[in-house]
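Presented below, as structure tokens, is a lone chain in the form predicted alone.
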Amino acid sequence: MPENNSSSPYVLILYYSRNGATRAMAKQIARGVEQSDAIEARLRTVPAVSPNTEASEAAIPESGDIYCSQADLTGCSGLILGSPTRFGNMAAPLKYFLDGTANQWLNGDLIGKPAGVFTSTGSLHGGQETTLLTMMLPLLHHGMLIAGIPYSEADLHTTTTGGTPYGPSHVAGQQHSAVLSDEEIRLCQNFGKRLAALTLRLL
């Protein structure tokens, strides 16, 4: 991926990943975004949330993508959120980050920008669709324009792993060892490509 230029438009792919599956999806979505030469994909994550109130994360993670800043969020031209499923909802670290975006809401920084969501679960019926739908709620409160995956994507009709009209999904398995299927990879990349196209139209 090309080096980010703060003056160029970008789609922010903001995710939390505990065991690596959601991050693998984020990377495939980024590949789809960057099939367009006119926009960049900016991968960002969020720190874990600890029940110990004295615990804190380092400002820069030891590996993987860096933590999302408020400036990353405010400056994006499009936003894609990703999270593993926690009881049919997004994971606490991503929710905690979104709960801290009151300034963007007050300023209307995200109004009219396209957005989408993606998720990974341990089982086929582990709450993928409810997680995706509830992830959309804060985006709607921010005035964002939600995009899913249309059924013109042939893989939605044939997948036996992940993939929904609400956004890309992945079935990681109980041991979190399942790699992305061919259908899941294509759906992730085509979703990224679609969000990039919508973002460019709305610039």
Ligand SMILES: Cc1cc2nc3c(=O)[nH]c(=O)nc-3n(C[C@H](O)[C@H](O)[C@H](O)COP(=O)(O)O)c2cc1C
Given for the second form:
Amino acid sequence: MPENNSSSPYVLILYYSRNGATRAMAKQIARGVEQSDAIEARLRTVPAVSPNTEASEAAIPESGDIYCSQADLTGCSGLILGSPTRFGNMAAPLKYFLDGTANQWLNGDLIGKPAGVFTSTGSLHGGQETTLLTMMLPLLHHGMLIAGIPYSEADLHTTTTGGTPYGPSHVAGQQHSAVLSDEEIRLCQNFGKRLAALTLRLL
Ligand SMILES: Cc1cc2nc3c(=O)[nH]c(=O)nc-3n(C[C@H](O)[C@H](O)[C@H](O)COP(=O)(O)O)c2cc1C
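Cool, the form predicted alone is there; where's the form predicted in complex with the named molecule?
Following is the full complex, with the preceding chain placed first.
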């Protein structure tokens, strides 16, 4: 997917991924967003937190999506946050980034904008819902309007892998070996499509 820095409205898909599962979900969600001609998907990631908590790596990663800037966040019309589940919660690098968004909070930059969340876990009952729900909290403090997945999505009723009403999810397995299931892919894409439609209505 081409990097987009145009002035067109965009849904920011901001994620952290160590082993690639959350990144694979982000790409499917971006495909869903981009089913609309009127809005674009902007994929951004965050650096790992280093042992001394200060960034020690290059400002631009060697591969993959580039790091999210403050301007990427401030300028988005909608936001979708993705994280691996770490002990039933979001991963520290994403939390670290969010903890640096006091200016956006003070300025009210994200108030009234739609948002959603997604996660990947190692095991089926390893805390997907707790991660998704707690990822919503900082977004609510920012005044964002949270959207999940409605049960009109048939896959929510039948999935035996990921997929929750709180947002898309994926079960990657203990060896990170599980590819996204057909249900997970459809739920990611339709979630992206839903967030894009909501964003356009609220522009
Ligand atoms: C420190 C740590 C904590 C984890 N905690 C959980 C957990 O609570 N539940 C779970 O199912 N998986 C847990 N996992 C596994 C990851 O959530 C899983 O491998 C995920 O798919 C990784 O996503 P990624 O490929 O985008 O990095 C943990 C992994 C690490 C490294």
